[in-house]
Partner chain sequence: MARRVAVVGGGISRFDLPRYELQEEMCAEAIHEMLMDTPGIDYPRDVDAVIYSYFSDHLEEQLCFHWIIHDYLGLLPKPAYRVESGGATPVDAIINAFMFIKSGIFNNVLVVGFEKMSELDTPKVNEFIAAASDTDFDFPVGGYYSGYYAALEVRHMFLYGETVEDLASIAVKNHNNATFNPYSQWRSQHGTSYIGVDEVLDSRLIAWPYRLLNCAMISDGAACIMLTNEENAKKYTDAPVWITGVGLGTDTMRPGDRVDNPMYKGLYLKDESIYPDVATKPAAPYPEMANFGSIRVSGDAAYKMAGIDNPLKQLDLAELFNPYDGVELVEYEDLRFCKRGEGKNLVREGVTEWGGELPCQVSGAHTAAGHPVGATSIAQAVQIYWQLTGLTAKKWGTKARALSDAKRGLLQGHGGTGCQSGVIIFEGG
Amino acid sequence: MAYRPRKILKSREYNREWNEWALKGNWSPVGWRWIEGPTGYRLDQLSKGNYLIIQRPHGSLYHHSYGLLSKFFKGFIEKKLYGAKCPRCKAVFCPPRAHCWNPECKVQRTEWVELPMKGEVFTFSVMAFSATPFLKTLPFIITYIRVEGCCTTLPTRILQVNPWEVYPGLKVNLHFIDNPKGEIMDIYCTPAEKPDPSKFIMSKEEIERLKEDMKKVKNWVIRKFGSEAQPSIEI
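Go ahead and give me the chain we just looked at alone, the form predicted together with the partner chain.
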(Lines of atoms letter the chains of each structure in order from A and count residues from 1; the text may use other names and numbers.)
(Lines give C-alpha, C1' and ligand atoms only; values in the text may rest on other atoms or scores of the structure.)
Protein backbone atom coordinates (compact mmCIF):
# COMPACT_ATOMS: atom_id res chain seq x y z
CA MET A 1 0.00 0.00 0.00
CA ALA A 2 1.40 3.38 -1.05
CA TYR A 3 2.07 6.13 1.48
CA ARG A 4 -1.18 8.06 1.68
CA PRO A 5 -1.46 10.10 4.87
CA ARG A 6 -3.82 13.03 4.77
CA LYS A 7 -3.86 14.94 8.01
CA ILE A 8 -3.94 18.63 8.91
CA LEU A 9 -0.54 19.68 10.29
CA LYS A 10 -1.35 23.33 10.90
CA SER A 11 -4.18 25.58 9.84
CA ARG A 12 -6.02 28.79 10.11
CA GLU A 13 -9.56 27.48 9.74
CA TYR A 14 -12.04 29.40 7.63
CA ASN A 15 -15.24 30.72 9.13
CA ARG A 16 -17.86 28.11 8.28
CA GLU A 17 -20.27 30.91 7.40
CA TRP A 18 -18.53 30.78 4.00
CA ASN A 19 -20.12 27.36 3.44
CA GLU A 20 -23.53 28.99 3.82
CA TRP A 21 -22.47 31.83 1.54
CA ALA A 22 -21.32 29.40 -1.16
CA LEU A 23 -24.81 27.89 -1.19
CA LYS A 24 -26.42 31.30 -1.56
CA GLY A 25 -28.51 31.87 -4.63
CA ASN A 26 -28.25 28.33 -5.90
CA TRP A 27 -29.19 29.45 -9.42
CA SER A 28 -32.74 30.35 -8.35
CA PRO A 29 -34.12 33.62 -9.81
CA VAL A 30 -34.37 36.42 -7.24
CA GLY A 31 -36.13 38.93 -9.51
CA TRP A 32 -37.24 39.69 -13.07
CA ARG A 33 -37.84 42.52 -15.55
CA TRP A 34 -39.94 42.68 -18.72
CA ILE A 35 -38.26 45.15 -21.01
CA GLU A 36 -38.43 46.68 -24.44
CA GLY A 37 -35.27 46.72 -26.53
CA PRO A 38 -33.97 46.49 -30.08
CA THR A 39 -33.82 43.37 -32.20
CA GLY A 40 -31.93 42.90 -35.47
CA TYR A 41 -28.53 41.79 -36.71
CA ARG A 42 -27.50 45.14 -38.27
CA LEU A 43 -27.80 48.71 -36.97
CA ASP A 44 -29.64 49.93 -40.06
CA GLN A 45 -32.21 47.13 -39.75
CA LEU A 46 -33.44 47.29 -36.16
CA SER A 47 -36.97 46.83 -34.87
CA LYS A 48 -38.65 46.71 -31.46
CA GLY A 49 -38.45 43.57 -29.30
CA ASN A 50 -39.51 42.52 -25.80
CA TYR A 51 -37.36 40.52 -23.40
CA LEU A 52 -37.75 38.87 -19.98
CA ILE A 53 -34.61 39.26 -17.87
CA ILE A 54 -34.13 37.32 -14.62
CA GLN A 55 -31.52 37.83 -11.86
CA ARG A 56 -29.89 34.51 -10.98
CA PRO A 57 -27.07 34.34 -8.36
CA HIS A 58 -24.84 31.45 -7.35
CA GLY A 59 -21.72 31.30 -5.15
CA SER A 60 -18.88 28.81 -4.76
CA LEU A 61 -16.01 28.02 -2.37
CA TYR A 62 -12.84 26.44 -3.78
CA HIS A 63 -10.41 24.30 -1.75
CA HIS A 64 -7.22 25.05 -3.69
CA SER A 65 -3.85 23.28 -3.23
CA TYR A 66 -0.66 25.15 -4.14
CA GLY A 67 0.85 21.79 -5.08
CA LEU A 68 4.65 21.60 -5.19
CA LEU A 69 4.80 25.40 -4.78
CA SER A 70 3.21 25.15 -1.34
CA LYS A 71 6.51 25.97 0.38
CA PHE A 72 6.63 29.30 -1.45
CA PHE A 73 3.25 30.42 -0.13
CA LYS A 74 3.77 28.83 3.30
CA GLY A 75 6.96 30.92 3.33
CA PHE A 76 4.80 34.05 3.12
CA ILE A 77 2.96 33.00 6.29
CA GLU A 78 6.38 32.67 7.96
CA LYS A 79 7.58 35.91 6.29
CA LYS A 80 10.29 34.25 4.22
CA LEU A 81 10.77 34.65 0.48
CA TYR A 82 11.84 31.54 -1.43
CA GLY A 83 12.87 31.00 -5.02
CA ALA A 84 13.27 27.78 -6.97
CA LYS A 85 16.79 27.04 -8.22
CA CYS A 86 17.55 24.59 -11.00
CA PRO A 87 20.55 22.41 -10.05
CA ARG A 88 21.44 21.97 -13.75
CA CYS A 89 21.27 25.45 -15.33
CA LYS A 90 21.42 27.35 -11.98
CA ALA A 91 18.48 29.61 -12.96
CA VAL A 92 16.55 30.97 -9.97
CA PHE A 93 12.82 31.41 -10.47
CA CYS A 94 10.56 33.80 -8.58
CA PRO A 95 7.67 33.21 -9.24
CA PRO A 96 8.99 29.72 -8.65
CA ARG A 97 8.47 26.62 -10.75
CA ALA A 98 8.89 23.12 -9.36
CA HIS A 99 10.38 21.89 -12.65
CA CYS A 100 12.88 23.81 -14.80
CA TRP A 101 11.61 24.96 -18.21
CA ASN A 102 15.02 25.29 -19.83
CA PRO A 103 15.04 23.00 -22.89
CA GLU A 104 18.50 21.76 -21.77
CA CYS A 105 17.23 20.67 -18.34
CA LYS A 106 14.59 18.11 -19.38
CA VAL A 107 11.99 19.21 -16.82
CA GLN A 108 14.44 18.87 -13.94
CA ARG A 109 13.03 19.27 -10.39
CA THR A 110 14.19 22.53 -8.80
CA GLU A 111 15.38 23.17 -5.24
CA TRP A 112 14.29 25.84 -2.76
CA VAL A 113 16.60 28.75 -1.91
CA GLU A 114 15.89 31.74 0.32
CA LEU A 115 15.89 35.07 -1.55
CA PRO A 116 16.88 38.60 -0.48
CA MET A 117 13.99 41.01 0.10
CA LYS A 118 15.15 43.35 -2.66
CA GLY A 119 15.03 43.81 -6.38
CA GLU A 120 14.12 46.29 -9.11
CA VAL A 121 11.08 47.37 -11.09
CA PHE A 122 10.92 45.78 -14.54
CA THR A 123 7.67 47.47 -15.52
CA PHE A 124 4.48 48.82 -13.92
CA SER A 125 1.03 50.30 -14.42
CA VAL A 126 -1.14 52.70 -12.46
CA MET A 127 -4.54 51.13 -11.96
CA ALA A 128 -7.55 53.43 -12.09
CA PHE A 129 -10.15 50.70 -12.61
CA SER A 130 -10.13 47.00 -11.85
CA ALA A 131 -12.02 43.77 -11.29
CA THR A 132 -14.55 43.28 -8.47
CA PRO A 133 -12.18 42.06 -5.74
CA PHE A 134 -9.83 45.03 -6.08
CA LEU A 135 -12.10 48.04 -6.56
CA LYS A 136 -11.92 49.18 -2.93
CA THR A 137 -8.14 49.60 -3.05
CA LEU A 138 -8.10 51.81 -6.18
CA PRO A 139 -6.08 53.63 -7.22
CA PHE A 140 -2.99 51.43 -6.88
CA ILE A 141 0.24 50.64 -8.73
CA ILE A 142 1.10 47.17 -9.97
CA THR A 143 4.73 46.32 -10.67
CA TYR A 144 6.67 43.40 -12.06
CA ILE A 145 9.72 43.09 -9.80
CA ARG A 146 12.89 41.23 -10.67
CA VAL A 147 13.94 39.92 -7.27
CA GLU A 148 17.73 40.07 -7.01
CA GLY A 149 19.33 37.13 -8.82
CA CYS A 150 16.10 35.85 -10.41
CA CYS A 151 15.29 35.13 -14.05
CA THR A 152 11.57 35.88 -13.84
CA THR A 153 9.65 38.87 -12.47
CA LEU A 154 7.13 38.83 -9.64
CA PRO A 155 3.81 40.68 -9.81
CA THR A 156 3.40 42.86 -6.69
CA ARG A 157 2.08 46.25 -5.69
CA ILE A 158 4.41 49.14 -4.93
CA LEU A 159 3.52 51.48 -2.05
CA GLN A 160 4.83 54.75 -0.58
CA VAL A 161 5.61 56.30 -3.94
CA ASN A 162 3.90 58.69 -6.36
CA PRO A 163 2.78 56.91 -9.50
CA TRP A 164 4.88 59.09 -11.83
CA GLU A 165 8.00 58.31 -9.79
CA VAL A 166 7.99 54.64 -10.74
CA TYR A 167 10.13 53.52 -13.69
CA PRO A 168 11.90 50.40 -14.95
CA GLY A 169 15.16 50.04 -13.04
CA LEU A 170 13.94 51.63 -9.79
CA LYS A 171 15.48 49.72 -6.87
CA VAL A 172 12.95 48.40 -4.35
CA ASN A 173 12.72 46.63 -1.01
CA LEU A 174 10.21 43.86 -0.49
CA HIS A 175 8.07 43.59 2.65
CA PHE A 176 5.47 41.24 4.07
CA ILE A 177 2.15 42.52 5.38
CA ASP A 178 1.48 42.15 9.12
CA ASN A 179 -0.98 39.28 8.85
CA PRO A 180 -0.07 37.18 5.81
CA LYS A 181 -2.77 34.87 4.45
CA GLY A 182 -0.73 32.65 2.12
CA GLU A 183 -1.22 34.54 -1.15
CA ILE A 184 0.78 36.80 -3.45
CA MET A 185 -0.72 39.95 -1.89
CA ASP A 186 1.12 39.12 1.35
CA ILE A 187 4.20 40.72 -0.24
CA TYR A 188 4.63 44.28 -1.53
CA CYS A 189 7.49 46.63 -2.34
CA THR A 190 8.62 50.19 -1.67
CA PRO A 191 11.39 52.26 -3.29
CA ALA A 192 14.87 51.54 -1.91
CA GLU A 193 16.24 54.75 -3.42
CA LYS A 194 15.08 58.27 -4.10
CA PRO A 195 13.39 58.18 -7.52
CA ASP A 196 15.46 59.98 -10.18
CA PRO A 197 13.29 62.54 -12.07
CA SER A 198 15.49 62.22 -15.18
CA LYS A 199 14.22 58.64 -15.50
CA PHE A 200 10.48 59.36 -15.27
CA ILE A 201 8.70 58.08 -18.34
CA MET A 202 5.68 60.41 -18.13
CA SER A 203 5.84 63.91 -19.60
CA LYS A 204 5.14 66.89 -17.30
CA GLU A 205 1.78 67.35 -18.97
CA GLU A 206 0.97 63.67 -18.49
CA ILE A 207 1.92 63.84 -14.79
CA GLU A 208 -0.54 66.71 -14.29
CA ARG A 209 -3.24 64.76 -16.09
CA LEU A 210 -2.49 61.72 -13.94
CA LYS A 211 -2.79 63.75 -10.73
CA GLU A 212 -6.30 64.78 -11.78
CA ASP A 213 -7.11 61.16 -12.67
CA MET A 214 -5.95 59.98 -9.25
CA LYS A 215 -8.21 62.50 -7.52
CA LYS A 216 -11.17 61.41 -9.61
CA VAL A 217 -10.59 57.72 -8.94
CA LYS A 218 -10.15 58.30 -5.23
CA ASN A 219 -13.39 60.26 -5.02
CA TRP A 220 -15.19 57.56 -6.99
CA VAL A 221 -13.95 54.83 -4.62
CA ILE A 222 -14.88 56.81 -1.53
CA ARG A 223 -18.34 57.56 -2.97
CA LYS A 224 -18.88 53.91 -3.81
CA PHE A 225 -17.47 52.21 -0.72
CA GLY A 226 -17.58 54.87 2.02
CA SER A 227 -15.56 53.90 5.07
CA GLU A 228 -14.54 50.59 3.44
CA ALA A 229 -12.56 52.40 0.73
CA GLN A 230 -8.78 51.86 1.02
CA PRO A 231 -7.18 53.91 -1.78
CA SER A 232 -3.52 52.90 -2.07
CA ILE A 233 -2.14 56.10 -3.58
CA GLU A 234 -1.81 59.35 -1.61
CA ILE A 235 -1.44 62.47 -3.73
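Structure of the form predicted on its own, given the form predicted together with the partner chain:
The text that comes after this line covers the one chain and nothing more.
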Protein backbone atom coordinates (compact mmCIF):
# COMPACT_ATOMS: atom_id res chain seq x y z
CA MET A 1 0.00 0.00 0.00
CA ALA A 2 1.46 3.36 -1.06
CA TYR A 3 2.33 5.88 1.66
CA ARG A 4 0.03 8.89 1.48
CA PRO A 5 1.13 11.64 3.94
CA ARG A 6 -1.62 13.69 5.51
CA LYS A 7 -0.06 14.82 8.79
CA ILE A 8 0.98 18.49 8.98
CA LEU A 9 4.04 18.80 11.23
CA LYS A 10 4.25 22.59 11.28
CA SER A 11 2.77 25.38 9.20
CA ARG A 12 2.06 29.03 8.66
CA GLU A 13 -1.35 29.22 7.03
CA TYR A 14 -2.16 31.45 4.09
CA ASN A 15 -4.67 34.27 4.31
CA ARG A 16 -8.12 32.71 3.82
CA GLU A 17 -9.21 35.83 1.94
CA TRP A 18 -7.54 34.30 -1.10
CA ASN A 19 -10.39 31.77 -1.31
CA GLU A 20 -13.04 34.50 -1.28
CA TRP A 21 -11.10 36.57 -3.81
CA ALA A 22 -10.85 33.65 -6.23
CA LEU A 23 -14.53 32.77 -5.89
CA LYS A 24 -15.75 36.34 -6.26
CA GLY A 25 -13.33 37.08 -9.06
CA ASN A 26 -13.21 34.16 -11.42
CA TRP A 27 -12.86 36.62 -14.34
CA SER A 28 -16.36 38.02 -13.86
CA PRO A 29 -16.39 41.77 -14.72
CA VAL A 30 -16.66 44.02 -11.66
CA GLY A 31 -16.26 47.38 -13.39
CA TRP A 32 -15.56 49.16 -16.64
CA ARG A 33 -14.08 52.35 -18.07
CA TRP A 34 -14.90 54.15 -21.31
CA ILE A 35 -11.68 55.90 -22.23
CA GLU A 36 -10.21 58.13 -24.89
CA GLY A 37 -6.80 57.17 -26.18
CA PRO A 38 -4.53 57.24 -29.22
CA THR A 39 -5.20 55.15 -32.32
CA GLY A 40 -3.16 54.58 -35.46
CA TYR A 41 -0.27 52.54 -36.74
CA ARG A 42 2.36 55.33 -36.82
CA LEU A 43 3.49 57.36 -33.81
CA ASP A 44 3.66 60.54 -35.90
CA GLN A 45 0.14 60.07 -37.32
CA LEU A 46 -2.02 59.24 -34.29
CA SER A 47 -5.63 60.29 -33.78
CA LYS A 48 -8.12 59.93 -30.94
CA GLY A 49 -10.17 56.81 -30.36
CA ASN A 50 -12.58 55.47 -27.72
CA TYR A 51 -12.14 52.14 -25.97
CA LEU A 52 -14.02 50.05 -23.39
CA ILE A 53 -11.84 48.73 -20.56
CA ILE A 54 -13.30 45.82 -18.56
CA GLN A 55 -12.04 45.11 -15.03
CA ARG A 56 -11.88 41.38 -14.20
CA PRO A 57 -10.35 40.36 -10.82
CA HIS A 58 -8.56 37.05 -10.73
CA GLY A 59 -6.73 35.35 -7.89
CA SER A 60 -4.86 32.05 -7.72
CA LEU A 61 -3.27 30.28 -4.78
CA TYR A 62 -0.56 27.81 -5.77
CA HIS A 63 0.60 24.87 -3.67
CA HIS A 64 3.97 23.44 -4.68
CA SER A 65 6.58 21.31 -2.96
CA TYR A 66 10.32 22.00 -2.70
CA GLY A 67 10.77 18.24 -2.83
CA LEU A 68 14.25 16.92 -2.04
CA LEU A 69 15.50 20.51 -1.54
CA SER A 70 12.97 21.25 1.22
CA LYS A 71 15.57 21.32 4.00
CA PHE A 72 17.32 24.26 2.30
CA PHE A 73 14.19 26.44 2.41
CA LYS A 74 13.07 25.10 5.81
CA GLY A 75 16.48 26.28 7.00
CA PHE A 76 15.58 29.83 5.97
CA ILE A 77 12.57 29.72 8.31
CA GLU A 78 14.90 28.51 11.09
CA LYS A 79 17.56 31.09 10.06
CA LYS A 80 20.09 28.45 9.14
CA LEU A 81 21.95 28.10 5.85
CA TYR A 82 22.31 24.58 4.45
CA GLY A 83 24.23 23.23 1.49
CA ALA A 84 24.45 19.81 -0.12
CA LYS A 85 27.74 17.88 -0.03
CA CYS A 86 28.70 14.98 -2.26
CA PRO A 87 30.13 12.16 -0.11
CA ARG A 88 32.33 11.04 -3.03
CA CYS A 89 34.01 14.14 -4.48
CA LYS A 90 33.30 16.35 -1.42
CA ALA A 91 31.90 19.19 -3.58
CA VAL A 92 29.49 21.44 -1.65
CA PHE A 93 26.57 23.06 -3.48
CA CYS A 94 24.66 26.17 -2.41
CA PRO A 95 21.99 26.45 -3.70
CA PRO A 96 21.86 22.72 -3.01
CA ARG A 97 21.55 19.87 -5.47
CA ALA A 98 19.88 16.62 -4.51
CA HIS A 99 22.45 14.71 -6.55
CA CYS A 100 26.05 15.51 -7.47
CA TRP A 101 26.53 16.91 -10.96
CA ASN A 102 30.10 15.73 -11.36
CA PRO A 103 30.05 13.03 -14.09
CA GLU A 104 32.48 10.85 -12.14
CA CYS A 105 30.05 10.64 -9.21
CA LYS A 106 27.24 9.14 -11.34
CA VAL A 107 24.38 11.11 -9.75
CA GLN A 108 25.49 10.40 -6.19
CA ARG A 109 22.88 11.47 -3.61
CA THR A 110 24.20 14.45 -1.63
CA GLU A 111 24.14 14.99 2.14
CA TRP A 112 23.07 18.09 4.06
CA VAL A 113 25.67 20.28 5.78
CA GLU A 114 25.22 23.57 7.63
CA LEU A 115 27.19 26.43 6.09
CA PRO A 116 28.82 29.58 7.49
CA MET A 117 27.00 32.86 6.94
CA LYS A 118 29.80 34.37 4.89
CA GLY A 119 31.25 34.33 1.41
CA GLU A 120 32.34 36.62 -1.41
CA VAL A 121 30.84 38.34 -4.46
CA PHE A 122 31.18 36.31 -7.64
CA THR A 123 29.31 38.73 -9.91
CA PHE A 124 26.59 41.41 -9.58
CA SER A 125 24.20 43.69 -11.43
CA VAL A 126 22.53 47.01 -10.56
CA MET A 127 18.76 46.74 -11.01
CA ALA A 128 16.86 49.75 -12.37
CA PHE A 129 13.75 47.70 -13.22
CA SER A 130 12.28 44.51 -11.85
CA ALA A 131 9.21 42.32 -11.56
CA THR A 132 6.19 43.83 -9.79
CA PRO A 133 6.89 42.48 -6.24
CA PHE A 134 10.26 44.26 -6.17
CA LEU A 135 9.41 47.59 -7.80
CA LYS A 136 9.11 49.39 -4.45
CA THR A 137 12.70 48.50 -3.54
CA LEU A 138 14.35 49.83 -6.72
CA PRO A 139 17.12 50.56 -7.27
CA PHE A 140 18.97 47.62 -5.73
CA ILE A 141 22.04 45.48 -6.32
CA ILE A 142 21.63 41.78 -7.01
CA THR A 143 24.69 39.62 -6.45
CA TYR A 144 25.73 36.02 -6.89
CA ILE A 145 27.57 35.00 -3.72
CA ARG A 146 29.95 32.10 -3.44
CA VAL A 147 29.30 30.92 0.11
CA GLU A 148 32.52 29.89 1.87
CA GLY A 149 33.43 26.32 0.97
CA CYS A 150 30.93 26.02 -1.92
CA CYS A 151 31.39 25.56 -5.66
CA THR A 152 28.12 27.18 -6.80
CA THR A 153 26.76 30.70 -6.30
CA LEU A 154 23.71 31.95 -4.40
CA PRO A 155 21.62 34.84 -5.84
CA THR A 156 20.78 37.51 -3.28
CA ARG A 157 20.70 41.27 -2.68
CA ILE A 158 23.60 43.19 -1.20
CA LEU A 159 22.76 46.14 1.07
CA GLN A 160 24.63 48.91 2.91
CA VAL A 161 26.98 49.58 0.01
CA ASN A 162 27.04 51.77 -3.12
CA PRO A 163 26.88 50.07 -6.55
CA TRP A 164 30.32 51.37 -7.58
CA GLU A 165 31.86 49.90 -4.40
CA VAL A 166 30.93 46.31 -5.30
CA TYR A 167 33.35 44.04 -7.17
CA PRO A 168 34.06 40.31 -7.57
CA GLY A 169 35.92 39.04 -4.53
CA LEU A 170 34.35 41.47 -2.05
CA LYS A 171 33.91 39.62 1.27
CA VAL A 172 30.33 39.59 2.59
CA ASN A 173 28.26 38.43 5.56
CA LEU A 174 24.89 36.78 5.01
CA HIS A 175 21.79 37.67 7.03
CA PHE A 176 18.17 36.54 7.31
CA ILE A 177 15.24 38.96 7.38
CA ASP A 178 13.28 39.22 10.64
CA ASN A 179 10.30 37.12 9.48
CA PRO A 180 11.47 34.58 6.88
CA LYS A 181 8.86 32.78 4.76
CA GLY A 182 10.88 30.01 3.18
CA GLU A 183 11.93 31.73 -0.06
CA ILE A 184 15.16 33.08 -1.53
CA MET A 185 14.24 36.68 -0.61
CA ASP A 186 14.59 35.69 3.06
CA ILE A 187 18.35 36.14 2.79
CA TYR A 188 20.59 39.09 1.92
CA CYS A 189 24.21 40.12 2.39
CA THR A 190 26.31 43.09 3.50
CA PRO A 191 30.02 43.84 3.08
CA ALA A 192 32.24 42.10 5.63
CA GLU A 193 35.11 44.45 4.85
CA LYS A 194 35.63 48.03 3.79
CA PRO A 195 35.56 48.13 -0.03
CA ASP A 196 39.01 48.61 -1.56
CA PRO A 197 38.96 51.60 -4.01
CA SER A 198 41.78 50.05 -6.03
CA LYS A 199 39.45 47.19 -6.97
CA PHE A 200 36.50 49.35 -8.11
CA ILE A 201 35.64 48.38 -11.67
CA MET A 202 34.06 51.69 -12.74
CA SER A 203 35.76 54.86 -13.91
CA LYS A 204 34.88 58.25 -12.38
CA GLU A 205 32.77 59.08 -15.45
CA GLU A 206 30.89 55.80 -15.21
CA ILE A 207 30.26 56.35 -11.50
CA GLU A 208 28.79 59.81 -12.11
CA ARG A 209 26.55 58.48 -14.87
CA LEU A 210 25.41 55.63 -12.63
CA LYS A 211 24.62 58.06 -9.80
CA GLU A 212 22.40 60.11 -12.10
CA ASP A 213 20.62 56.98 -13.31
CA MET A 214 20.05 55.78 -9.74
CA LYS A 215 18.59 59.17 -8.77
CA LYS A 216 16.11 58.96 -11.65
CA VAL A 217 15.03 55.45 -10.63
CA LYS A 218 14.72 56.37 -6.96
CA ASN A 219 12.66 59.49 -7.75
CA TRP A 220 10.34 57.43 -9.95
CA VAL A 221 9.81 54.85 -7.18
CA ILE A 222 9.03 57.60 -4.63
CA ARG A 223 6.57 59.30 -7.01
CA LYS A 224 4.82 56.02 -7.79
CA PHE A 225 4.67 54.45 -4.31
CA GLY A 226 4.95 57.43 -1.96
CA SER A 227 5.39 56.38 1.67
CA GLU A 228 5.46 52.70 0.62
CA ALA A 229 8.61 53.20 -1.42
CA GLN A 230 11.62 51.30 -0.04
CA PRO A 231 14.65 52.11 -2.24
CA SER A 232 17.59 49.88 -1.32
CA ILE A 233 20.26 52.34 -2.44
CA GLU A 234 20.86 55.71 -0.81
CA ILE A 235 22.00 58.29 -3.36
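Rigid core: the largest C-alpha set superposing within 1.5 Å between the two forms. Residue numbers count along the first chain shown, from 1. Source: prediction; values computed, not measured.
Once the cores line up, the CA of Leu68 ends up less than 2 angstroms apart between these two forms. Comparing between these two forms on a rigid core frame, one finds that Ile53 has its C-alpha moved by 8.4 Å.
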